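As a starting point, one isolated chain is supplied in structure tokens, in the form predicted on its own.
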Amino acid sequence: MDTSLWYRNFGELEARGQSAIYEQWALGVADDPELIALIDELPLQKRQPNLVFACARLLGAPEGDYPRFRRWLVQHWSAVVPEAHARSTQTNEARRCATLLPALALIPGPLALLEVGASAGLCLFPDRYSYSYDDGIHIDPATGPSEVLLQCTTAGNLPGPVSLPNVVWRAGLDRRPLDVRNAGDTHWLETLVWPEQHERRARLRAAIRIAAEDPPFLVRADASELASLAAEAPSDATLVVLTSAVLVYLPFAERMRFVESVRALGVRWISLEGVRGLPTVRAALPDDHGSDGRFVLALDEVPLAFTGPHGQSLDWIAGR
């Protein structure tokens, strides 16, 4: 991809409404010849405008104008680059459940989810969250309310009724998993919440307080090590294999042989990905929306909705 065209998308696409600081930041880099220089030096998968802006936030980049990052970026690129290669984008968004609620509820329990690029694991724990819908749909855990919020905006004919999942074990495969105890591990997640977002960073503080109360099971292993963490889910609850904005950072023949393990598996796949991440979701779509930067809530393969990327908004087109 175009470096300037991928900078300038997530500004116009992502940032904006989002944030004003990565918005400016985005498109100031997509029209900086030097910048962009600086940058394709970088393998693809680093290249991401998420993962350069929090490397440099990290580091003490200072979150103003355009002007006065680009300056300190030049200034202290030597140190960003090896931030960037040692991390990736693990966004670990609980807000994102609020979309893959309404796929869980489809599927009988008892449930055991697996997730693939887990991060810290904070989306495997549906079942421990309240959800608020703009339809009047109010959920709680049978506890009583969450400190974690859910809040969603949605349009189509939601099915239900939505329900908290039974969920009967819990484990994700990442590449460098987060450990929720680990104040190190805990920063960087909060580093990549967008400057203006507080409220997206309460909500992500309160997550990981609670899943520190009860760790999820997290591999070291990549997507290719699936079939043997799927061997140890327990035999009388449905497996159900989630992806979340993850078959992205996978290069395309991999990700087609990630596919067909969880085919060959024989199990329920709730993926909630960019509308050009799964070739089957997207011959599927009846349109395209490829152009808005949303995501497409999906299972097995059959597009269920369109999301906001974390978990904002829910426009459900199944059945239209």
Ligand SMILES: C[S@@+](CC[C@H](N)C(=O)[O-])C[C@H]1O[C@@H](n2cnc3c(N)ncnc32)[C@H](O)[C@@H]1O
Contents of the next structure:
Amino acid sequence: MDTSLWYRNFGELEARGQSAIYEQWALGVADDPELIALIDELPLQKRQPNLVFACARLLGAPEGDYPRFRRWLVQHWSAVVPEAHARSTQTNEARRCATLLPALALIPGPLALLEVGASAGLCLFPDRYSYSYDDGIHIDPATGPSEVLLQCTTAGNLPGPVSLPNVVWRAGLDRRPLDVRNAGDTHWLETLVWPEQHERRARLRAAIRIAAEDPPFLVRADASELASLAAEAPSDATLVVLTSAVLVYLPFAERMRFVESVRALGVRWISLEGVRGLPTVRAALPDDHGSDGRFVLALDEVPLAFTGPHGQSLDWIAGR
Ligand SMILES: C[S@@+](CC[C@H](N)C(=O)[O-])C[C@H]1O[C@@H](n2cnc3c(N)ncnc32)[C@H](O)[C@@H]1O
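To test you: the structure above is the form predicted on its own. What is the structure of the form predicted in complex with the named molecule?
After this comes the whole thing, all chains and molecules, with the earlier chain placed first.
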């Protein structure tokens, strides 16, 4: 994709309404041929606005107006380049569990959860968070209210009752797993949250504290190596593969091979991906929905709901 257009789209479609700073930076870059030429020195997948901005902030870029940011970026570009090469976007959003929960409730337990592209594994703890849905449903773990309260608005006819899953095994794989006990890793996770999103950052810190009490079993592996980790799951639990905001990082042929590998395992599969994430899911969507930035929640490639990309909303479409 043309880098200028990429930054313009990011500014107008993703950052607008979410982060005034990122919106201004992205639109500034989009109209700045000198900056575009610098960013184009990076390999294609490293030109991502989210990654370039997070690397810059990690290294101390001022979170102010575009001219200040631009001056800083030009001066520090030689430091940003290796950082962008070494890192990737690994935003880990526990609130996505609020949209995963109704899909998990459709699967008979006990459950063994295996997340592909788990980042730090914060979505592997759906049973440790509290939930509040705007239709009056409030759910707490058996041990009492969690420090992490995930709020989610709903529309459509959610199947009830939604309850917490009985998770007896949890594991994740990631090309670069992040460790909730490692200060450098948690700082990177915090930096991936956009500048003004203080509530998200507070939720992230609280979810990290919960995960750090019982760190998840995370394996450094590629999505293509799913089968070997799946073989470690207990045979007396229902194995559920989770993919959330990860398929976009797999080139199409690789993604299709991954789809085949999940099907071959004969497991349940909950996916939470962009509309273009899975061709089978996209083909089954109602015509009147499309590319408004929302994700699609699907179970075994059957769409269930549109969701806010960070788990903030759930619009149930199955059975409509
Ligand atoms: C945007 S994060 C999503 C994290 C988490 N699933 C969530 O929803 O909060 C995507 C993660 O997928 C990982 N990833 C990308 N491509 C991968 C691949 N081919 N194999 C394994 N992990 C991959 C990245 O390293 C990153 O941690």
